[in-house]
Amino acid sequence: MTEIIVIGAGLTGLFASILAADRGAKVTLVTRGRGGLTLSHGCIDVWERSTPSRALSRLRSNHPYRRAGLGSLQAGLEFLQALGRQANYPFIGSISRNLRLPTALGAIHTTAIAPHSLALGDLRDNTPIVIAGVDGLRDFFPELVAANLRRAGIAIDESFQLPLPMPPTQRDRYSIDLARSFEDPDFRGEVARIWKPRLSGIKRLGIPAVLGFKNSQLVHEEIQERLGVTLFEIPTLPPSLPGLRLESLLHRKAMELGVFVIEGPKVVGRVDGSTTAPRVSGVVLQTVGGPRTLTADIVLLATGGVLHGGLVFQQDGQVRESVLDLPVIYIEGRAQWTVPSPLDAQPYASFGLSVNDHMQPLGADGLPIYSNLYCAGGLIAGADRSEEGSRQGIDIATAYRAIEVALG
């Protein structure tokens, strides 16, 4: 059985991590922290100015969609909605067309892929709107959301609170807090009851994510039935339950699956000296206990980039990849690497790994570092995948294409 390490557990390690596993690979998944899902929109960018699928034949051959190829981005993606589909939590969208959503701001989010109960709100639907907040709801303000779409153009008939058949409470509620308070019965029921003679003409409604958490689509299904209207769900400030929705989903999946999971220590590559083609031959987990070495027969970085800790920017003004200092590709001279405005694309989100089109990072040669050594996500450079709209379709891609190529 072949062994891999995967190092990072965001949406690029846990889902590298699960396709492995699902190959047949024994998987050993090692983090420092939860990666960015928490704070994630639960959806799946692919490229927000245009069409993808028309627009990523057009890319540069460095952009690590033309690296991975457009073959593993439509093989990931269908991956993951058979993944949501499994467990009752589906994926609505494709590559030919984006969805248009709103967000928590009223601004218009343009992505693939989204979970049922977002993709409902698709603002291409010309269906009027009415959005709704609900009582004690922090970070949620219905008014705002409305009269910012309607700015974009958006139809929207109304705005209120609704209310909550909940005590009052010493502090603001959380999304999270409400999501537990709809796996009950007994509250939905209750809701139900209070809502439905308040919504009398309208079709469809708008209101924040927090239609439960493990159980999210069958709360949706009921509440929407029980009311109704058409009910979409609108992802709030973080933290974020359609990010938290994702997690789950792929942490639940990789452990039915037999992943074996780290969490806490710093990673160090350990490379093998005792051969003649260079090889990693694991990672030393630096823990308080003192070093411990884990050797596999494959690595793969999911570190992501600057944010999340694969890439370090260092004072002295050098770039570094954090775990085995591989070289990156970087602008050098610290002034060069940001732009005044914070709405234009930023030179250092481009920052990372060369790599080929096998997902492996290369030397000044062009040649890989390390013949089992592979790279997927942020840490790839190449693509400023927050002015592109890109992140999560860059991350299922290039995930995908090195699982294909290094379980052959």
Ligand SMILES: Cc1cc2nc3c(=O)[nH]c(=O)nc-3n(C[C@H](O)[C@H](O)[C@H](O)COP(=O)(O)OP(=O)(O)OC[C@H]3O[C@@H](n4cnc5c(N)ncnc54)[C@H](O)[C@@H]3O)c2cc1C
Contents of the next structure:
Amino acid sequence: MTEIIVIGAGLTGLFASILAADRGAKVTLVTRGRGGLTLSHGCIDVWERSTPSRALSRLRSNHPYRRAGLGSLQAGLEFLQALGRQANYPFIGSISRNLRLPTALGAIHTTAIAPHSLALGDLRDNTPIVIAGVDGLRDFFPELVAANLRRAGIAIDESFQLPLPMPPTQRDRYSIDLARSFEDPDFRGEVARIWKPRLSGIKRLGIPAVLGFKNSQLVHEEIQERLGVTLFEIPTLPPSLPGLRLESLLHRKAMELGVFVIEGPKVVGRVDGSTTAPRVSGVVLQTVGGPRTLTADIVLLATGGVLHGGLVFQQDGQVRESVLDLPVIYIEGRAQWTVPSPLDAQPYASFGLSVNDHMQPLGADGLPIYSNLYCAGGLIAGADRSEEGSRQGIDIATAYRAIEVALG
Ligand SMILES: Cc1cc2nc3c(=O)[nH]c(=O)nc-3n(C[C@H](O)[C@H](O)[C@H](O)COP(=O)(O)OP(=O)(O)OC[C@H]3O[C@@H](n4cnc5c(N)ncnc54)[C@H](O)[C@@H]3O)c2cc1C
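For comparison with the form predicted on its own, would you give the structure of this protein in the form predicted together with the named molecule?
Next comes the full complex, this chain leading.
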């Protein structure tokens, strides 16, 4: 059985671990901490600015999508959608046309694939909308959402707060608190009883994403049916339930497939000696008890970019790859890393590892550095994911391609 070490537990690492275990590999997932899914909206952004499938074929050749290929993106998305169906958490959408979903600030998020309860808020549907907040939830203001959406030309009938059958608390409520309450059938019944009379004449209602955690599809369907409206969720500011739901779904699937997870240690280098270069025989973990070595046939880096430590931006103006000190593509001189307007494309966002079409990190000579080392996700150079709206699509496509090549 092929043994593979995956480093990093963001969308890329979790997804790659599942793909590898599903293909029969023995997978060890090592991660210092949780990845970016906890901060994400739980959707799969592929290409925000235009029809994704058309735009991707025109990208420059070093873009991660071009490296991984459109086929990997499509196959990866199909695999993810199948995981969603199995877990009764369906994902809606495709790369032929983006959905347009409202955000908690009343902006419009264009995304390729979204969980069902979010996708029902697609603003391409012209049915007038009502936006409601729920009492006590922090950071969700229905009037703000409605005002900004109206400014963008979306028909919003009204906005208001809905009460909850809960005693007052001594702190703000978070979406995760409410999600736990919504998992309780009695609570849901009581909510439906209180809300229904206030929703007369309303066809489409958007509320913050609080409708359950592990059973959210069931919770959503039940409340929607009882209220008799099309009910959609809007992801709140972090911690955002849809991101946490996706993380939990992937984590559970990885466990089910036998992935062994080591959480906490930082991976600080490679195991030397036992095999001949240019192969990586394994990695070294930094644990409280001292260094621990892990060996495997294949190593996949899914450590993300600068945000979670895959890349280290140093004071001396150098950018280092944190695990194996691989060569990074970056611009020298810290002054060149950013441009003044936060809304413009930021040069640092495209820094990362250069890879070939097999997702193998390349040296200065353009050849793979190690024959059994692969990389995927936010660590790969050549894309400004925020500007493009391409983050999760790149994670999925590159993870799929890396595992497909590594495991044959
Ligand atoms: C501050 C922040 C803001 C974000 N904002 C947005 C946003 O606005 N919109 C959005 O869609 N997404 C956002 N994200 C999520 C982001 O999209 C993802 O980080 C991105 O998709 C890349 O995913 P990834 O799986 O490649 O890496 P990440 O999700 O970054 O995960 C990297 C993983 O690698 C682990 N790791 C790194 N180095 C080591 C090491 N040496 N040893 C062991 N483990 C290691 C980390 O602990 C983590 O688990 C944000 C993330 C962060 C951190």
